[in-house]
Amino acid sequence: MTRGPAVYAAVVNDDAPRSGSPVTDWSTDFDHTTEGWAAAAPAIWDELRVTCPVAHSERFGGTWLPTRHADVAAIAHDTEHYTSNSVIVADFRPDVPAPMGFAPPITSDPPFHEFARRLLLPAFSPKAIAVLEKPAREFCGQLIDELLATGPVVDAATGYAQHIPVRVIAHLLGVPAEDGDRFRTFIHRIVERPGQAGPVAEEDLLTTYLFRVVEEHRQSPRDDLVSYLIGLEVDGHPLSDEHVIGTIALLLIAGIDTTWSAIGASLWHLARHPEDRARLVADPEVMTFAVEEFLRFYAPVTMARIVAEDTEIGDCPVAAGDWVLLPFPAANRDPAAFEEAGRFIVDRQRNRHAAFGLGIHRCLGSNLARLELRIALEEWLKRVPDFELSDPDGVRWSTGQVRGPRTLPVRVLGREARDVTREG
């Protein structure tokens, strides 16, 4: 079995400024992987909408960022002028040969796009994962019973946001749940700072991690998601270990840090909002529409394009082999797309939002993500009804194309919610 190929190519251009260096200006020198940008990327879409709605940067080799939803729409559905060979911008670029890509199907063109993602879809469709419920429950439950174990003050990401996902998605890999830090350090590499980690030893790589999970299901086939994925035949072939091991990192990348991310964020407004907290624990069937109104107005995830021909991007001409980033979040607070796009509405009715990305490579996880964020969200209020921010400065947002409070100390009000008594 290979380990696949390396994923990424140099890109040379030495006069570039470089990743992490000082920003001089967002609208002609932005750095999506800074501390500043993470710190107060809703302010910087809603300036750039107006006053350079297509901004451009010569970091990464050259990157470009529109912050109109119409914009970012009609990249999403252009996949002539546009290629997913690499969804994640950083200083190299792909060597990976498309169609397929290093992680199908997210890095996926057409037409091999949609043999990738079909393979997925039985796996992700609502019956599917609506067997996941119970289980999602009981570790929420655990994790709160945790966190309120060690005091009024808590962390809400790293103490509870940030290990839902984890286990909720080693579960249906059927990898162990304490390999949880090692997906945080995968994320932090791959998806926070990209390309800057520096040399990583060959044990410590994703792929390598990857490998040693597929032989091991190989061994010993299971009732789980890598073993369905090893199984798959296609024209009486097996998929091919690329395949498989891209999938799973996909799985991994993709389903982990962007929901733990929409979590973060949802208990770091409801903690500064007690007006909507209020309304979700006195009339909890709003959480229907609550949950869409986070995605939208916190959406974590901005994908990435290569552009694959020339072409314009409003009046902006944009060359081969530049990058494109698709501020989904961004998009999602465009005045043009939405009434009072700036304003969260915890009930809102319409709300045809872009979190989970438009075109062809629309999140086929939404399902679990949307499970996850509700239970998580109803399991929280139904123990900790009531909290604030113990240290707003103390919040700390994720760098990179996934944006979630990282750090998110809060303290539990009322001696109640300690003793309130978990439902099974």
The other form holds:
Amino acid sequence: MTRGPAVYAAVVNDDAPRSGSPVTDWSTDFDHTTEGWAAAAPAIWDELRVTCPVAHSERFGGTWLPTRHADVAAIAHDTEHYTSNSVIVADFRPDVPAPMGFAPPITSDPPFHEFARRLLLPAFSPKAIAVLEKPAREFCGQLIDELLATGPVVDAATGYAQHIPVRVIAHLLGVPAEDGDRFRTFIHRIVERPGQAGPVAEEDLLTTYLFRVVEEHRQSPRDDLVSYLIGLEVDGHPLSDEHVIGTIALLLIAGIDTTWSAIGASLWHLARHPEDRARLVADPEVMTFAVEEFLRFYAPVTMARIVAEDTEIGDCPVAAGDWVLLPFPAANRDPAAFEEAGRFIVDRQRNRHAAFGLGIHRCLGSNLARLELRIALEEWLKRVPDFELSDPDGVRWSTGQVRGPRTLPVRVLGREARDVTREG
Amino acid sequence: MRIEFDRDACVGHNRCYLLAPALFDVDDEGYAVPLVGGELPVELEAAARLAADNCPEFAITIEGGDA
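Now show the form predicted in complex with its partner chain, given that the preceding structure was the form predicted alone.
Up next: the whole complex, starting with the chain shown before.
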């Protein structure tokens, strides 16, 4: 199976500013793939929510950006006027036929969506996921050991956060964790710089890699999710190669960048808030609430839809074919939906955050993500109860629809730092 | 206090199961399954409030009890 640029259809308006070029007016020309957005997205959402709650940009062939919780929720629940066929806004749309889309079920619409999703739900239920707690704790412990051995100043994003979901997802799918660098290359190309990476050699395509993974599992089946998908039979027929490979692509892409971002953003917060660190160390039970508040305040994922039939967002008319960004992180900071929305409250008791989306596409891996985030923070605080940003200006946030720190230099303080110094 | 659960609104966020396991279990697909019906014992009221206040889909509502 091959899927190259040849089947991609251009949608760009030649008169619009090139995607990725600098933005001067966020209400008429926003672009989530720019460094300006990466540096200031929460302030941009807060400003737009007041001044222009449904913003429009000519970029990517025409894109809308609602920032109110009510509008984001309404679109997420409306599968009639909006299609999920493409969920990453780019200059080019993958021309993959409905109802399946490239990566089922996230790119699928009803009724096929429910069929594709129900195949996966049991593997991601909270009880099925609970068995991953022990290996995840071990991964985190090993990573911290390795990191602390390098000195008191470490990069918590590239040295810690980014490796946790890679190892967990690799374990779950049954692909080598050593391929982590390749996963990150695929993800960066697809999620952070969509359509801006230029031509990619066949050999370096995600689908080429996954086709090989599927072939290997066909020859020697094992107890993992890839083998489960290959072995599925529906009405006496196996799933198509497109379906199996698309679903593995989804699990790989959706499971790594997102969780890495949530862990990194949470550590960024803790590095800057000693009072929240102290509270979590003194009262570990607060972590249940803290995890959800991290997810609300630093929700990594903005989804997207394409308007399927002319409709309105709030009072704003939108036309079939337009892109719509679904910024769940912006919805999570709407004062109309949350008390003291702009404040991080570590033990927030009322928290209907939408970090995992709303409606039928609720993040399939939410229980896994929540488990990884909780364990990553618990293990970190156990070993590193005290730390600070070593170079606040050196923190770089990602561009695109997944938001998190991509570099996070921190200095380990207190006991661990002294131990490291003594050993070193 | 009584607790009402709207199965059609539940999409399996699992927040109720996490915060109020005495009131909600989950099925094999991760959808909530209410464990207690009718009038709630007083000791479960705080858990019921948490479950309702943290459901992103507003699938859980409570009636009566101290506000």
